[in-house]
Structure formats: structure tokens, C-alpha cells
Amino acid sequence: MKAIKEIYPILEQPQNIVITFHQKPDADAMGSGLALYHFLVKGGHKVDVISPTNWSDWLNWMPGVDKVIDFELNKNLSQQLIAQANCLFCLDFNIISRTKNFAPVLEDISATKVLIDHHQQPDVDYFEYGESNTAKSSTCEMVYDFIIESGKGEWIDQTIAGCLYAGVMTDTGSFRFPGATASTHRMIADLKEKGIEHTRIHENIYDNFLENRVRFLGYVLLKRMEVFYEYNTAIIWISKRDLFKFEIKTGDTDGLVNYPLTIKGIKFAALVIDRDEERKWSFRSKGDFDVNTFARKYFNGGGHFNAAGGRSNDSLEETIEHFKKVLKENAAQLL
């Protein structure tokens, strides 16, 4: 894989480019792709943002959210897009699998494909080129970067800076996690001296949910989750009777995982959904568990040291059961 930068002068001249994420974007992962499409099209490119899937309609106030393709709703014309493509972006992912349906289509296109990522072990001999850095606190901030090191940073207006705000605000915990850095708000005031408005983009993402997912938590947080202090640990599982019982959207159990953390003592949490097609898990820890290594060992899944997700085709019991197992053979490094 090439350095990012390289891509550069490919870029000179106007291209046919498609942007993609992982399945299930969250505000990184929208927030960075629709930042990039701003910025791409004002380059005079024909840019199109596919997704693997549905989103949440808290994302849906940013700009550029209703050019978005679901690739599940028009899989014909995402796949001629594709095929048109001469260039794929693709961020917030660094293995194809991570795009579910998706991947097919993405494993023998012709495009050249570009990679800016900040999880672990990516799948470098896809990508021609591409930046993958763990250390950056959100791909939004890559695509920052990427913006700045191109020598248009005075290409960032206020649709594109309220963009990368959201992304980095959600994957830094409201900038509490270790990865806000000191370059992370070095950009975070040139974003506001963009005339980005701050609070009215956390509303839009944090106060925006129905009754019905607000009595869901209070409802999960009394009968669904379990606290093991002999290990520093919580657990919260939901059925899928609880998923139609609450009439719960995709995007209503974001950030569920971490409010055991709130708790005193508490070092590790999990997360644990029973889907149709299979149970999807959350971790979340403090300090120096490594939650990353975790879920890739017990759970087919893998992420960031501290922030990780992970599958399992068992039963909703059975793999319940299997964590607890496990928790058991990591006891020595939660205490």
C-alpha cells in the first residue's frame, strides 16, 4: 500500500470516485465520507457515497445525507456505479468484510482503492493507497488531515467542518477518550473558526431519539445488565423481544455499552444483541484491557484497544454463557 499522498496528483484531474464505509455508519463514518464528498466535488470530481447499509436517522441532518445510496435498497445501481468507478474511497473500515453485502461487489472491482482508517491490522494488500493510524482519534480526523495536506484546507466551509466535527466529537467520547489529542483540537478550533455551531451539532446527534428508546434504556439498565466486581466487569444483553417490545431503530442502542463504565470499579463492558442473523457484541474498557485482542480471540471481531465489536452465531444464551467463560480466563488482567 502506497502512501496516501501519492494520491494527490491522480486526483488533479477529475475522476470517477466512489465513497464507502462499514455497514451500520455511525457518525465517523458518515461524518468522514460526506466531508470527503464535499470536498471532492468541489475538485470538480463525479463523486457518489454508497452505503452498506441502513443508518441512523439521527445522522440524517447532515448535509449531503440524502445523496447517500443504501446499497441494500439499490443494489443495481450501486453495482453500476461501481463498475463505473475508477476510483473507490474507503473509510472507517480496513477489511471489506466489515461491508457486509457489500463486499462482493468491492472484491474484484478494477477501481483503485483508497484507504484512510484508524483501526488495527488492516488488510493492506487490498489498498493501492492509503493511511491507516491507529493513534488518530477518528477517521474524520484522517480526512482532515488528508484535506489539509493537500494544500486546500481553505476548501473547508462550514458543511464540511460540521461533518468532521460530529465524527470526531463521537468517536472521542465528547472528547473525554485518549485519542483527543493535542492535534485533535488544534482542529477542533480551526473548525470553529470556521463557524461551525458546536452545540446545535451535538443536539442533533444526542437529542434526537423517540420516547420509546429513553424508557428502552431505563427499562435495559434495570433488568438486562450484570455486574461482576470480582472482575471489575458489567454485561448488558437485549433479546430481540426486548428490540420489538420497544419498536427499537437502528441506531438506538449506540453508545449503550458505555454507561456500565459510569459505574465505580468498573473497567470492562459488554454489549451483547441478539440480531436475526446473528448475536453482535460491544466492549468497551478503562485503562490497559485490551479489548481489541478480546473480541478478535473470543468473538470474530476485533477494533480499537479500547473500543471493539465482535459476532457470534450461537444462540443469545450460549454466548452469554461462553463470556462468562472467558471473562473467567482474562480475571488476572481486570483486577
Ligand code: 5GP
The other form holds:
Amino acid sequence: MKAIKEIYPILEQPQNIVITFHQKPDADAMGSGLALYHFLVKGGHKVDVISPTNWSDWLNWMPGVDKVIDFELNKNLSQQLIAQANCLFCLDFNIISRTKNFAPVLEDISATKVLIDHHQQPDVDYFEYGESNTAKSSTCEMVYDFIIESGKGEWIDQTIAGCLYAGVMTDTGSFRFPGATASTHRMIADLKEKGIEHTRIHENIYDNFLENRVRFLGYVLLKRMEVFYEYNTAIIWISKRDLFKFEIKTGDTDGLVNYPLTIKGIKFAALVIDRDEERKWSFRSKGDFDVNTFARKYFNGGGHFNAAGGRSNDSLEETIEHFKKVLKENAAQLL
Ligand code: 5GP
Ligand code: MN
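Let's see the other form, the form predicted together with the named molecule, since the form predicted alone is already up.
First the chain shown before, then all remaining chains and molecules of the complex.
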């Protein structure tokens, strides 16, 4: 994989570009995708953004989201756009299986593949150019760096700044995780000078739930959370019936996994959701318990040191039993 800065000369000429990110995009994926979209459009390129799946309603305030194509609803169009593209930007993921059903379309394509991502263990063979930096707070911060280093920082307007802010804010847990560095804060100061209304962005993302989602949170914490003080761990499990009963939609379960970590002494939190196609795990930790390794080793997943995800094809009961078993094996690291 060549350094990302080597792509700048190619971008001096108008290109036909597709931007994509991981399935079920979060604010970092969607924010970085749309920020890059607005930047590249200013550069005279033809740009399309394709999301591998649908996304949460609370991302719909982002400028440009109405132009994002949902691959699952527009397979033919997406295939056409990919076939015509000569450049593919892959944001906030680093292995194409993270694009779910879009992945087969992305294999063996002629477009130049460019990676901008902050997850661990990238599949560097797939990408021709790129930057993979796990020390970065977010892909949005990396897209900001990409724009600044191109010498076109003055192109960052309120629209681009707002998209970038959303991803940095959410991926750093509102600037509390260790990934929020001095350079992250310098970037935020710059975005503030470009006119972002940070209070409105926080409200758009965090104060935009329907009543059922807030009641669902209460229900889950009361009925679906189990705490294992001997391992400083807590797990939340959610059944298909729960999802149905509370009319849970994409994005409504985001953030739930963080709640057990607010219990004094808890270092490791796990959330498992009984989705139609698989049991989806989310893992979060505080301090030196490496959930990326845990997710890779036991749940066919990955991510970051303190935030990762995985999956299982077992039943909900079976995968919870498996979790409890492997938790014991990791007891030494959790004390
Ligand atoms: P979440 O729990 O929010 O779904 O994911 C936490 C982090 O782990 C995110 O950065 C996400 O990209 C990553 N992640 C989630 N699921 C998977 C997975 O199945 N495989 C890999 N490699 N990363 C994942
Ligand atoms: Mn991210």
C-alpha cells in the first residue's frame, strides 16, 4: 500500500470516484464519507457515496445524506457506479468483509482502492494507496488531515466541518477516550472557527430518540444485564422478541454497550443482539483489556483495543454460554 499523499497528483484531474464505508455506518463512517464527498465535489470530481446497508435515522441531518445510495436497495445502480469508477475510497473499515453483501462487488474491480482508516490489522493487500493509523481518534480526524495536507484546508466550510465534528465526537465518546489527543482538540478548534454549531450536532445525535428507545434502555438495564463482579465484567443480551416488542430499528441499540462500563469497577462490557442473520457482539473495555484480540480470537471479529465487535452463528443461548466460558479463560487479564 502506497502512502496516501501519493494520491494527490491523481486528484489534480477530475476523477470518477465512489466512496464507501462499513455496513450499518455510524457517525464516523457517514461523517467522514460525506465530508470527503463535499471536498472532492469541490475539486471537480464526479462522486457517489454508497453505503453497504441502511443507517440510523439520527444520521439524516448530515448535509448530503440524501445523496447516499443504500447498496441493498440499489444493487444494480451500485454495481454500475463501481464498474464506472476509477477510484474507490474506503473509509472507517479495513477489510472488505465489513461491507457485508457489498463485498463481492468490491472484489476484483479495476478502480484504484484508497484506504483511510483507524482500525487494527488492515488488509493492506487490497488497497493500493492509503493511511491506516490506529492512533487516530476517528476516520473523520484522518479525513481532516487528508484535506489539510492536500493544501486545500480553506475548502473546509461549515458543511464539511459539521460532518467531521460528528464522527470525532462520537468515536471519542464526546472527547473522553484516550484517542482524543491534543491534535484532535486543535482540529476541533479549527472546525469551530469554520462555524460549526457543536451544541446542535450533539442534540442531533444524542437527543433524537423516540420514546420507545428510551424505555427500551430502561428495560434492558433492568432485565437484560448480568454483572460478573469476579471478572469485572457485565453482559447485556437482547432477544428477537425484545427487538420486536420495542420496535427497535437500526441504530437504536448503538451506545447500549457503554452503560455497564458506568458501573464502578467494571472494566469489560459485552452486548449481544439476536439479529436475523447472526448473533452480533459488541465489546468495550477500560484500561488494558484488549477487546480487539478477544473479538478476533473468540467471535470472528475485530476493531480497536478498547472497542470491538464480532459475530456468531450459534443460537443466542449458545453464544452467551461460549462467552461465559471464554471469560473465565481471560480472568487473569480482568482482575
Ligand atoms: P460496534 O460494537 O460499535 O459495532 O463496533 C465497535 C468497533 O469494532 C467499531 O470500530 C467497528 O468498526 C469494529 N467492529 C465491529 N464489528 C466488527 C467485526 O465483525 N469485525 C471487525 N473487524 N471489526 C468490527
Ligand atoms: Mn471510526
